[in-house]
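What follows is one chain in C-alpha cells, specifically the form predicted alone.
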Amino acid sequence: MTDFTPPAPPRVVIVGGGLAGLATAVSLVGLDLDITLIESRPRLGGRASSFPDPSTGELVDNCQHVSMTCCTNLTDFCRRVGTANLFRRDPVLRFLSPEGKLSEMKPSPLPAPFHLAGSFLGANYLTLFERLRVAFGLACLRFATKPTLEPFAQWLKRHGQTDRTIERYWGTVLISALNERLENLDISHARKVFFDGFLRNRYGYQMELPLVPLGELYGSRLETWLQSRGVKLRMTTGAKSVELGADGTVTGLTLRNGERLDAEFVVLAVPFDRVASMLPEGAIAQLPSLEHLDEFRSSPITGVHLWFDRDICPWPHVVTVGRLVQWVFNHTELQGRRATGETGQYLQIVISASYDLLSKDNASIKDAVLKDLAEIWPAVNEANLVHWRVVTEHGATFAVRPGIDAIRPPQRTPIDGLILAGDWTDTGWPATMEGAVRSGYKAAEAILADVDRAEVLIKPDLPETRLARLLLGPPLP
C-alpha cells in the first residue's frame, strides 16, 4: 500500500486589500483554496480606511462611506464577516434648504412606488410648480433605457428642467451618490440612483451609517477575520508583475521587492489606472475589454472634519441644498466621538465631485466650509474650533461618464487565471461600496467556476411591488 498526498489547493494571489479584494478573499474562505492578501499600505479597506490623526490620535476617516438598504451584496459581505451590526440604519432622510428650512424623507404606508411621494409633495426646497417639474422628469426618466453619450444635464434640459430643479434636485441627490456633476453624468446611472434607489422596494433609500471608524469596519476587524481563516495578508507589500507561463496563463505574481508568488490564479483588485503596469509586456494585447482603459477618468471627493467645542448640528445627519458644504455627518451622535472628552461636537463634512477644490489649500477650504456653517448654523461663529482636517481623495471613485458602461470589463479576462476586480469593472452598479464587493464576489464565481466548484454568490435585489414593475419597467441590465 502506497501513501495518498491529497493534491494541493489552488492557490489565488489577491492584489489589493480594498473593498474588492476583501469580498473575493471573503466569499472563497472555506473552499480548500489557499489565498493570499496583499496590500502596499499598512492598512485594510481601500478607500474605505481610516488613519490616526497626528494631533489627537484617533482614527479619521478618509471620507464619510453610508450604505442603503437598497445595497444587499455589501450587507452579505458584513453579515459574512460578523460587522452587520455595526451600521445604523435611519429610515429618515433629512434636507435643509438654503433657507433653514428642513424637510424629511421617509414612507407614508403607500405601496412602492408612491411611498415617498408625502415627503416629495412636502419639500419645501422646491415651489409647488417646481414639483411638478421634476415629477415630469422622472416620468421621463422611465423611458430612458437606450445607451446614450448626452450628459445627463443636457437631457434634464431637454426634459423641461430648470437651473433651480436641477441644482436643488437633481444635483442634491445626485452628485453625493455617483461623485459626478450633472454636465458629465450618465443618464443610465442617475435612472438607477432614483429607481432602484429610491422607488422600486419601500427601504432602499433607507441610509446605513456605521457606528464605528472605517479603520475598524473595513480594516482591522477583517484582518481579524481573514488571518483566523487561514488567509495569509501580506500588508506594506507592493506587486509588481503578474507573471504567465510558456502556455499564456498565469502562473504567479511578482513582488516589487523580487519575491515571487507562484498561483493559479491572481485577481488583480486594483484602480483602473494601476491595470496595465502590472501586466507583462505584450499582455495587454491579449485583453480587448481593456483597450479602452486610458478613457477612464477620476472624480475626487472632499471630506473636511472639525471639532467644535460645543453642538453644532441637532441631526445625525443632513443634506444641505444649494450650498459647498452637501452633507454633514455628526459623529458625535453617531459614533460617540466628541471634541474633548465629554464635550465638543465632532462634524465631518463631505463634498463630492469636488473639482473645483482641488487649486484649493486645506486652509482656504475649511475656512470656505466654516462660512458655509455659519450661514446654517450662527453658533458656528461662536464656537471654538478645537481641531480640523481636510482630507482630498483626488482619485475617489472612478467617473461616471457618458458611455462608460460600455467600456467596463468583465471580471473575468481571455487569459487563464487573470481575474479582475474593483468597482469600476462591469457591475451593473456605479461607483459604490455595493459596485466593489459585487465586482469581488463576481471574481470569486470565476474561480470557483474554473476549479470545478460553480456557485452563485452576487445577492439578489431587493424586492419589487407589481406595481412598480409596471410603473418602473424593469431595471436596466
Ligand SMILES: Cc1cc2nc3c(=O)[nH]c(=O)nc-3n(C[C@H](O)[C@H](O)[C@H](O)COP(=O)(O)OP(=O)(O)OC[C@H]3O[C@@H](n4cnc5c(N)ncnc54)[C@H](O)[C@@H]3O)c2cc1C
Contents of the next structure:
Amino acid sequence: MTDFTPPAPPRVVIVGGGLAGLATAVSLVGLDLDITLIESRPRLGGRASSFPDPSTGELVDNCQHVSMTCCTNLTDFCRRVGTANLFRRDPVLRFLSPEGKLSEMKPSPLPAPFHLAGSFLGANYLTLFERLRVAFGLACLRFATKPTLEPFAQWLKRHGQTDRTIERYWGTVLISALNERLENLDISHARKVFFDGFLRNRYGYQMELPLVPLGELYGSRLETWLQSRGVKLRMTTGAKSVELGADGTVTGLTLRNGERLDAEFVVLAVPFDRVASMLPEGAIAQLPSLEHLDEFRSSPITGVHLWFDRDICPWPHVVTVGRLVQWVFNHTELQGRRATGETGQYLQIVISASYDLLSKDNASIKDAVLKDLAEIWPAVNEANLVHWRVVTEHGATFAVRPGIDAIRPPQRTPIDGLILAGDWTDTGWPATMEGAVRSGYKAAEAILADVDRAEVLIKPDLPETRLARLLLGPPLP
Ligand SMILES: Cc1cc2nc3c(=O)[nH]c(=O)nc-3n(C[C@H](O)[C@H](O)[C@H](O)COP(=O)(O)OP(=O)(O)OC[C@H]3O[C@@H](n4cnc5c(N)ncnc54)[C@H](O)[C@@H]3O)c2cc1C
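Please give the corresponding structure for the form predicted in complex with this ligand, as opposed to the form predicted alone shown earlier.
Complete assembly follows, chain above in first position.
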C-alpha cells in the first residue's frame, strides 16, 4: 500500500478586516481552504467599528450604523455568524419639521409601492402642494434609467422641484442614505434609494439598528467566530504588497514587517485609496478596470456623541429636517446605555456629507449641535453635558458622484489569484455595509469558481409586487 498525502488546501490571504474582508472569510469557511485574514488595526470591523473612549473606557462607535431590511446580504451575513438577533427592526421612521411638528412614516395596508403613500401625504414638513410636487418628481424618476453625468440637484430643478422640496424632502432622505450632497450625486443611486429601498417591497425601508456596540457586532463576535472555525487572524499586521510569480499569477503577500505569506489567492479588501500601493510595479498596467482609481473621491461623516444628565429625546431615533443635525439616535433607549449609572441619556448625532464641518474644531461642532438641539428640546439648555466626543471620518465613504458606477471595478481581476473587494468595487450599491458584504460574497464566488466549486453566494433582493414592477420598472442593473 502506498501512502497517500492529500493535496494541501488552496491558501487564501484576505487583506482587510472590514465587512468586505469579513464576508469573504465567513463565506469561505468550512470549504477546505486555508484562510488567513490580515488587518492593520487591532480590531475587526473596519469603518463599522468602535473604539474605547480614552476617558471612560466605554466602547464608542465611530458612528451610528443603520441598515434597512432591503439589505438582504448583510442580513444573511449576520445570520451566518449568529448575530442577526442583535438588531432591533423599526417599522416607524420619525421626521421632525423645523417648526417642531412630528410626522411618522409607517406602512398602511395598501400593497407596495403604495404602502407608504398615506404617511407621505401626511408629511407635515411639506405643504400639500409641495407633497404633490415631490410625487411628480418621484414619477419622473421612474424614467431616469439611462446613465448620465447630470448631478441629481440639477435633475431635480429640471423636474419642477423647488429649493424647499429639495432641502426638506430629497436632501433629507438622500444625504443620510448616500452621504453626498445632491449637487454631486449620481441619479441612479438616488433612484435606487427611493425605488429599491422604500417602494418595491413593503418591508424594505424598515430600519435595522444594532442593540450592541459595533465593536462587539462586527469585532469581538467575529473574531471568536472566525478563529473557532480555523481562520488565522493576524491583527495589527499591515500588508505591504501582493507578490506575483514569473508567470504573472499571484504567489503570495509581503507584510510590512517583511514576512512573506505564500498564497494562491490574495483578496485586497481595502479602501480604494490603498489598492495601488499594494500592487507590484507594472501590475496596474495589466488592470484596465483600475484605470480610473484616481477619480474616486471620499465623502465625510461627523458623529457627535453627547452624554446628558437627563432625558432629552423622547424617541429611539428621529430625523430632524432642515437642520445641521440630521439624525438623532437615542442610545439609552436602543442599547440601554446611560450617561452616569442609572440616569441620563446618551445621544448620537449624525451629520452626513459634513464637508462644511471639516474646517471647524470639535468644540465648535459640539456647540453648534447643542444649539441646534436646544431649539428642538429646550431641556438641553438646562441639562448638564456630562461628556461629549466628536468623530469626523474624512474618508467615511466613497462619493457616489455622477458616473461612478462606470468606473467601479469588478472583484475578479485579469491577474490569476488577485481578487478585489470593498464597498467601492462594483456591487451596484452605494457605500454601505450591504455593498461591502456583497463585494465580499462576490470575491468568495470568484475564488470558489477558480477551485471548481462554483457557488452563488449573493442573496436575492426582497421580492417586489407585480404592481411595483409595473409602476417602477425593473431595478437598474
Ligand atoms: C462614519 C461612518 C458612518 C457610516 N454609516 C453607515 C450606515 O449607517 N450604514 C451603512 O450601511 N454604512 C455606513 N457606513 C459605511 C460602511 O461603514 C462601509 O461601507 C463599510 O463598513 C465598508 O467596509 P469595507 O470592508 O469595504 O471597508 P473598511 O471597513 O474600510 O475595511 C477595510 C479594512 O482594511 C484595513 N486595511 C487597510 N489597509 C490595510 C493594510 N495595508 N493591511 C491590512 N489591513 C489594511 C483597514 O484597517 C480596514 O479595517 C458608514 C461609514 C462611516 C465611516
